[in-house]
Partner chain sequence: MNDHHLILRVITRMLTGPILLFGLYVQFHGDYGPGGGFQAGVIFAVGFILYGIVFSLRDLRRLIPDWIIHKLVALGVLLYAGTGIVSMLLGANFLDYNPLAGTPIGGQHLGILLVEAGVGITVFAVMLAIYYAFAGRPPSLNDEDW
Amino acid sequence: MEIAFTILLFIALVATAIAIVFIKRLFAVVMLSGVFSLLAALLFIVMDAVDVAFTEAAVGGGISSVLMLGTIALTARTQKQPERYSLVPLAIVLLTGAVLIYGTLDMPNFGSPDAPAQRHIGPEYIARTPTDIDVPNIVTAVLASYRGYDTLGEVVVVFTAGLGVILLLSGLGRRRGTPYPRGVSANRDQDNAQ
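Give just the one chain, in the form predicted in complex with the partner chain, as a structure.
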């Protein structure tokens, strides 16, 4: 039953991806990419990775779609037709895909107790969390406490991304003086801000 559901989800995932490639209306593409994320989230749930599924649904299905729509509103709503079709990108994609599939052949089976992920430090986290931290969700214990450094790094990544968008797009510099005439480099904004 679970295997049939997984196969069904993968077929739907591939069908969505193919539809995304062929559809030219970007609004439909954004909606389909949201569908893609929700299907991926369902797959993660089938694999018992609920925290990852939650993130995928919230970030991939929710906020990415909104930001993509915002981008479409600023740019164009249909994809440009290429001048001519070239086979080189297709060859590169097929080759990369083949290498990735070849790489999975050496990986342990899904859920295998002999997999390095199950034998390395995971069992220790599971054994120590009840006495060390005493929270029922071991994922939270690992993310926030055992791997606190990593999560701090992730937060700094999000912070830096936000900082970049604020500096580039929100036009903070212009508030400090009169708007520059056309042709004046935006760098002067930063110079004046210092």
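Only a predicted model underlies this, so the values are computations on that prediction, with no experimental measurement involved. Think of the rigid core as the biggest set of C-alphas that the two forms share within 1.5 Å after superposition. Residue numbers count along the first chain shown, from 1. Compared with the form predicted on its own:
In the two-part rigid description of the change between these two forms, residue 98 is assigned to a different part from residue 125. Two rigid parts move between these two forms, and the turn of the smaller against the larger, rounded to whole degrees, is 18°.
Switch from the form predicted in complex with the partner chain to the form predicted on its own and print that structure.
Since only the chain itself is given, any partners or molecules it might have are not part of what comes next.
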């Protein structure tokens, strides 16, 4: 049952990515990008990586969507038609995908007890965590202590993105200008200068 759900999530991810490529309305692209991030977060949850799922949902589905919506508010609503089509970007993406798939061929199966992380690193963390850190939850101990700088970096990224969103949204009204009351010319500044 879990394998079927994982395959269904992968199919939904691929379908969402294909839809993003072909849609011309940028608002729909932003919404589908958020859906893609939330599907990826679900996939991370299925793979028991809840901390990564939380970061993906917060940054990919939340903050990135708000940043892209703010960008759309400041720019165009639809994608401009390219003057000519090039197959070079498609070739680069296909080549990169092939290299990534080739790189995973010699990896151990997911959850395999013979994986190097299960045989060498995992038992060491399990043995050292109670004496080194005295935290009963090993995942929390790894994230807060052994990977403390990594977690701090993630927090800084989320904080910086949130600060950027606040700055973008606070300046949006000033850039657009306030609407003039009825009967007042939109060019009143130019009229006063003359």
